[in-house]
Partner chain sequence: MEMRSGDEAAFRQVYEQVFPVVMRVAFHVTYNMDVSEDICQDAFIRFFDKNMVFQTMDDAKFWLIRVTKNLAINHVKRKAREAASMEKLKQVTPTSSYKDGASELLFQETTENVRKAVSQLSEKYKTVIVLKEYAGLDYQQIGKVLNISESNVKVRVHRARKELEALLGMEN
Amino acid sequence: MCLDDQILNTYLDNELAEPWKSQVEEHLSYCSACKERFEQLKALKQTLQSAALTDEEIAPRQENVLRMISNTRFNTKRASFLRRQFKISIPAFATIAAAFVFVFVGAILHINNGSGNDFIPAAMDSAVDETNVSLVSDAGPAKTIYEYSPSLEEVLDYLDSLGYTVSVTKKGVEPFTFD
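Which coordinates fit this single chain in the form predicted in complex with its partner chain?
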């Protein structure tokens, strides 16, 4: 009895266990029809394998993918950690910032719209008119030390009392002489 294709394929793929393997080999040694069929199946397998993608074609792709994975997974472990931290911190930071802005804006609005008048002295609460407002200049010159003008005699007396000898000349006036 000759061998069917399935047994020959299994033998071809080196998947046939003993004792069937030896029996097939023995049969092939004398049955030219089965031997021929086996050679055909072997040629088919070789033809299929000849169309396989070569190592040379695979190599650049292998480098591309590894480079991409290295960039996004290996080298950026620290970066991804930071990024994770950053991702976590964004909502927290936003919440704090929002709370801060809320408090500030709230305070400003409260001052301006609410009881903001507390900032103005109570005296100003009453009606402001000409009866309680007057120009400072109306009250006359202020008496400050810088505005005190002593007479020449007083200055000379004061200097004399301190022991100074003072001579006084009047500029731009010719001395009056009696010829």
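Could the form predicted alone be given as well, to go with the form predicted in complex with its partner chain?
Excluded here are partners and other molecules; the one chain stands alone.
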């Protein structure tokens, strides 16, 4: 089985560890196809090394290249607020438009409601007057939970009147069974 280019390049760069290095050298001694490919890679490496630019050859052009990259890729000019382009996707625009229409229609309906009292539906408006409505403060002070604490029997009777079935057990007490 022949060697691939990765192994040959690793051997060419002298980065192959010893047990494999001797095996590659042995394979190259009898395989003409791998030896020919190794020579091609060796020639390519020498061509690339000879074509590399030195720092003295790069220096005169380096400033021009960096300025060109800076001018084309990193535009420091800022557009004014009025000339700036705003991009918005169609779904986002549709959502904003729907919200605006919803708020606008709701405001119009609220303003044009015609009823004097916004909290009482129109059908109940005639049934509500001062004789059958009293303020909470007129009925006396409200009782808090601490002033009225029903007994367990009262709570169970109330739940029973609502149709609930309740069973009461006490934690840690085993029910007594008759044998």
